[in-house]
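Just one chain follows, in the form predicted on its own, and it is written as structure tokens.
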Amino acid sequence: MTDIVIAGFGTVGQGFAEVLAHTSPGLREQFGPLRLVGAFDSRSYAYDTNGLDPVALLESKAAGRVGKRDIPGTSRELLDEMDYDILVEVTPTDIGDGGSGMGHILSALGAGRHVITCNKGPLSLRFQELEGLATRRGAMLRFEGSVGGAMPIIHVAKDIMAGEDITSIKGILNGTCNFILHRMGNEGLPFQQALREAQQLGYAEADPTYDIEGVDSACKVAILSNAIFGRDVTVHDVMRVGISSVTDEAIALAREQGQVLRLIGEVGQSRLEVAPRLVPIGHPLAIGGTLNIAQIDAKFSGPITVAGRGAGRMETASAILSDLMTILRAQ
């Protein structure tokens, strides 16, 4: 029996609850029952050591609250009192101090419990500290969904390419920016019109600052630098230029030269950067739409390209499920 708590019950938390509601019999036979014992959002919580019905939680959240009880004190204090094996931490990203997610992860790892997170804030601010705590407490910290949603960049780089000498990783790490630049280039839309379209389609938030100013991509670059290259950097160490200053003239000039503009994040042993770059039409990184794509350059294998949907309810939930399987296999 593996007991799970979900911290944060927004889009991704609900997606993972839906995944738990439909786990296959084969999965349960291999690893034993997966039991959701706790879940909380910013205001309310549900907790039952005998297990909760994920479908009932989804129905409750659709009415406004994941649980009937208000959170007493802080959510970290609440989590400290819960008994569980694995924390799925999917609260909103905060690059100031890591937000409540930082406290949740510290609480779980400090108690020797495994953590799966998509929260870029803690990972892009205090990665090595969290990894060190996990190691000392005999816990696992998994975070595939934090960088590329359903794009398995971390699994490929750390596990499949284990032993390789990876020299750099560069790619499109934010689907919102890619959609906007693609629409500007292909349809000739002005930046503000392309942004409004992205918001109407649900690709961009009402406040799109983290996306269009490159903050989201910079968080992912910092995480990749720490996780793959063993560095100790934060999001604030990343050189960052967003796309809000990209002009129609720059888009047109690129097209005349057989190129497109894309927001590229790049990390290497000495490089940490997010900026709009010219990419030749036909190159893998010239991809359009909302997909994420990354190119891993390595000494022996050469460039390897990984692509996938970088965000979304079920796409990110699939990355959490992958991390969960890794933890269960290791036990």
Ligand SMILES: NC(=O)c1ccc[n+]([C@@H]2O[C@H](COP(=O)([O-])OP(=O)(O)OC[C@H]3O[C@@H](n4cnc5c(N)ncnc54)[C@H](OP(=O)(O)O)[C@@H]3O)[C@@H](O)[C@H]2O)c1
Second form
Amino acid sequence: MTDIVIAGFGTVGQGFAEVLAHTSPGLREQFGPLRLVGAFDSRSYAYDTNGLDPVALLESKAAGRVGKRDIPGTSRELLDEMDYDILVEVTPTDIGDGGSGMGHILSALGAGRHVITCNKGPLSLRFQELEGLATRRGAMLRFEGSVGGAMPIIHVAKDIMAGEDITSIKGILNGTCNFILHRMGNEGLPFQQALREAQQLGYAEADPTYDIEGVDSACKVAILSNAIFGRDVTVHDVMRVGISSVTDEAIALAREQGQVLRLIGEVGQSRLEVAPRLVPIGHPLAIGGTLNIAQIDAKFSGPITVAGRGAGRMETASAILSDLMTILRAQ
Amino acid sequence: MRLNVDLQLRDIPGELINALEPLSEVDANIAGVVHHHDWVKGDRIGVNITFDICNQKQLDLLLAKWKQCGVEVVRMGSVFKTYDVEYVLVGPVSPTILENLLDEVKTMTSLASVDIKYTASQDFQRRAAYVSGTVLEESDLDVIDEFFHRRTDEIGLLLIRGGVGR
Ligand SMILES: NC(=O)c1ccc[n+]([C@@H]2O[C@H](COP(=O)([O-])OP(=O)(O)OC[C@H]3O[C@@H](n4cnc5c(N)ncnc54)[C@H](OP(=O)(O)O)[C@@H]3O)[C@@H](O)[C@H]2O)c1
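Show the same protein again, this time as the form predicted together with this ligand rather than the form predicted on its own.
To see the whole picture, the full complex is given below, headed by that same chain.
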């Protein structure tokens, strides 16, 4: 029996609750029952050591709140009181101090519980400290969904390519920016119009600053640098240029030379950056639409390319499920 | 080092293999082989080969092996490997600004060729320039990147680099 708590019951938290409601019999046979014992959003919580019904929680959240009870004190204090094996931490990313997610992860790891998170804040601010704490307490910290949603980059680079000498990772790590640059290139739209279109289609937030100024991509670059290259950097160490100054003329000029513009995140020997770059048409990173894609370059294998949907309720929940499998297999 | 040689071979079957075998024996890497059927001289035909070899000692060994098997070297020269640089600059960029920047680049790097294209917009902020060129030293790639980063930042231009496929 594995007991799980979900911290944050928004898009991703609810997606994972849905996954738990539909786990296959084969999975239960192999690893025993997976039991959701706790869940909380910003105001309310549900907790039962005998197990909660994920579908009932989804219905309750659809009506406004995940649990009947208000959170007394802070959510970290609440979590400290809960008994569970694995925390799924999916509260909002905060790159100021890591937000409430930082406290949740510290609480869980400090108590020797495994953590799966997609929250980029703690990982792009205090990664090595959290990894160190996990190691000391014999817990696992997994975060596949934090970079590129369903795109399995961390697992490929860290586990499948273990032993390789990875020299660089370059990639499109934000689907919103890629959609905008793709529309500007294909339809000749000015930036503001392509952005409005992205907002109407639900790809961009009402306040798109975090995406278009490259902050979201910079968080992912910092996480890759820490997790794959073993460095100790924060999102603030990443050299960052967004796409808001890219003009239709620049895109047309690039196109005449057989190139497209893409917002590329790069971790290399001496580089840690996010910037709009020229990419030859036909190159894997010239991909259009909202997909995320990354090219991992290594000494023996040469370039390996991974791609996938960078965001979305079930896509990100699928990355959490893959982390869950890794933890269960290791036990 | 990368070298390019013109060889004269006897026009009989197996002669090309005879000429290529010594290259693999000295661990040279063949980049290209071109037959010149119009270079016939008596019973000999011409072949042009481009290859990479690690040092002078290996090259001397190769020349000795060719001599031994009757392959005649009629010309030998170095081929310079070049590295591409590519940028788009966005914002109020003028030919004077760009030429000044490139003059500075030439004094500090091995920039060998350069080509510039501009968009024709009257709107300074939307204007863009495409700069492409080649350098002879790989280490100059980072030097030029760093220079353009610094200077475009000072001038207030957006710099878009190439080199993603590098
Ligand atoms: N959405 C994606 O496709 C995606 C992909 C990759 C990574 N991520 C990352 O995953 C995380 C979750 O994303 P999301 O899209 O699910 O966000 P979301 O829809 O905004 O949901 C966030 C949830 O966290 C809750 N919350 C906020 N503050 C809290 C606190 N102090 N304590 C407990 N719960 C709190 C919110 O409560 P209320 O419901 O009461 O507001 C909400 O339920 C973020 O860090 C995001 O960057 C998301």
